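Listed next as structure tokens is one chain, alone, in the form predicted on its own.
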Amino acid sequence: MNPHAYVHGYSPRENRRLSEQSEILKQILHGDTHFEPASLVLEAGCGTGAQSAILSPMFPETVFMGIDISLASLAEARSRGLHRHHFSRTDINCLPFPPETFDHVLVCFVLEHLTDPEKALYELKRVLKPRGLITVIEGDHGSCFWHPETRASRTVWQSLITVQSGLGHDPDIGRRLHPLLSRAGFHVQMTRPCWLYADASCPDLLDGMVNKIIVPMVKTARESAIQQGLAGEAEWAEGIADLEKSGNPPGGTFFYTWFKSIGVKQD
């Protein structure tokens, strides 16, 4: 098994969904998000910098570090010229930082694709100081709905989350951010679900959480489901075309939610 299986791989449309949902998502996922101004905060699992284009003018005291693991995506972030963010390839089991460096770190659907998240959390902890806090948010595949919803459309649905478990990753992780954090030794301020509904009273919104981001998120998992026969060929093609309904008003309608979660590192 691969430790740094990525289920969505690294294609220029992954880049495109990932800097298009970082923007419809930013006020539903950072709203309340909050870095002292000077303060040093770590960004775990950077990718392409998606979310770091959206914090970089929300804190414009702020200085933020960046590390990924893949060397394509960190290109991609250091092409969107943010000052103040600085990128690095580092793995985030084993980062080349001094213990107590930064005063926050940030974790944004990284967790769900790691083999030992509880592990990861220990590092970043680490290199966090006394009373810094940490900010995870994290997805749940489990809690998606539509409508309308089709057997074909459920079926590409389960395929994506089956071909993620089946790297050792969990596509559900939302749901355990509070116990994952209180493990590792952080004090868990708060945890809150962060929902996305949209229906035809919000058709800009609908559009882009399903034809934005659901539809080209499930694509990724196209060729993995269909060698491993979750789902045949035309299966596939009616199913995403049954998920793309309930992004078009005025019958669509889709729900989803993240899970957002504030932890202390105890002095």
The other form holds:
There are 2 protein chains.
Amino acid sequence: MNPHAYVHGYSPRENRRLSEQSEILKQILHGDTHFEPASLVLEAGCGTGAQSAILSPMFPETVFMGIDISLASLAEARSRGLHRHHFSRTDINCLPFPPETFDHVLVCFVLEHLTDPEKALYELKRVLKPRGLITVIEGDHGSCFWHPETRASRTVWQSLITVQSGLGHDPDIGRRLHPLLSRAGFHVQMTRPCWLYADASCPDLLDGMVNKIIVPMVKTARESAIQQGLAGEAEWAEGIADLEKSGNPPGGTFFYTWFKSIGVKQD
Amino acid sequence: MNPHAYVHGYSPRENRRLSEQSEILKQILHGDTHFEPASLVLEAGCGTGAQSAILSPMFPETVFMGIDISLASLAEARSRGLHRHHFSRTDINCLPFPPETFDHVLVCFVLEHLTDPEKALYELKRVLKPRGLITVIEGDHGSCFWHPETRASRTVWQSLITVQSGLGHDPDIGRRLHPLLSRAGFHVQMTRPCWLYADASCPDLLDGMVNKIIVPMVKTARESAIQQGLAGEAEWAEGIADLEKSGNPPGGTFFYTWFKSIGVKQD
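Please supply the corresponding structure for the form predicted together with another copy of the chain (the preceding block corresponds to the form predicted on its own).
Time for the whole complex; same chain goes first.
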């Protein structure tokens, strides 16, 4: 198995999804994100820089080091022209930084794609200064529901979960951030759900979440899902169409929650 | 099928669960509940008065009319000695009140137990004054997840959902409150998730939610679940034990969300 497998792949459509997603979710995920001015932040698994682009104007005196395993994603991140953001191709499990380098580590949508998230947390802790902070934001696909929820739409959603689990990754990792950080030796200051609920009262958010984030994300797993016999082609098409319906007022509703955890490196 | 079937039954243990639940959830569910002083509120499906007991001291000038189909539950509600609370045995689909009687209607954990919730909403609207408000709070069992989540614990939880659905009721009704109220002719002012997340940082809440609310609730469906072949006896016992583990620190976590919707009776 490819140790760097990424369930969503690296297509231009997926890159666009990552940017649209981060704009839609800015307030939900980063409303309480905080970095000290003049601090040095490691953004581990920065991907195409979708979060970097959000955080850069929020923290105009902070310096960021973004690392990722994908050269193509890093090229996209660099092309954003973000000052104070440095990017480097690096394996999260084996960082080329001396111990106690960073004031803060940010991990966003990364642990869910690793075979051993606890190991990565130990390595991130190593490069964090004493009493330094780690902010982790991860989704939980098991938290997701919508209306109307049909058998076919549930099948395509479950297919994504099964494909990602089959890579040895945990798409439900959000719910276990607290015990995971604790076991890795952090003192957990806070863990909270960052939830999104949308209905006909906020049609743009409903459409954005379902049709710009969720449906494109599910589609990244189409080939694998059909290949693995998790859904037939017709069933897949029906499930996607049904999922799209939940993004339409007046009847559609959608719920998903990410989790955000802040831990302190203990002495 | 008994038109008044109630998945959780009417045992003393269940009555205790309803009271413990309402104390634990007071802030989550009723933090923003509001009734005008000197208003007349219909609490439709008041059961044993668990919500009434919470709301009574919060609104010392409000008069409540509690109705329910169960005489035994109403006896329990009356035994609480709540002043300004009147109780009457009444079918929610056929209310003995003149049109435009009440200033506000409260419905809490009721629509999920009805075969035709929309019909009940029409009847409640009839007895509501013009521009009167309806506050609806309902759970959504499809929103629930925990850690560690084993196959057996998922099976017992799913059994409860299947047994309740088999009665023709909708245990996932929370997610469709907004479209349901809209279709019944209310102008929906607000719909929000009322979520509970608990982990080792709040061990009492974690224990209370899992061991005083969820596990006893799941247990009310044990006989039906086994009878319907949804789980074997050994599997059931294993699932309950696993579910209980999610209520224990340091590793356990739990998430559930109810939904709360406020609608206005349109002219």
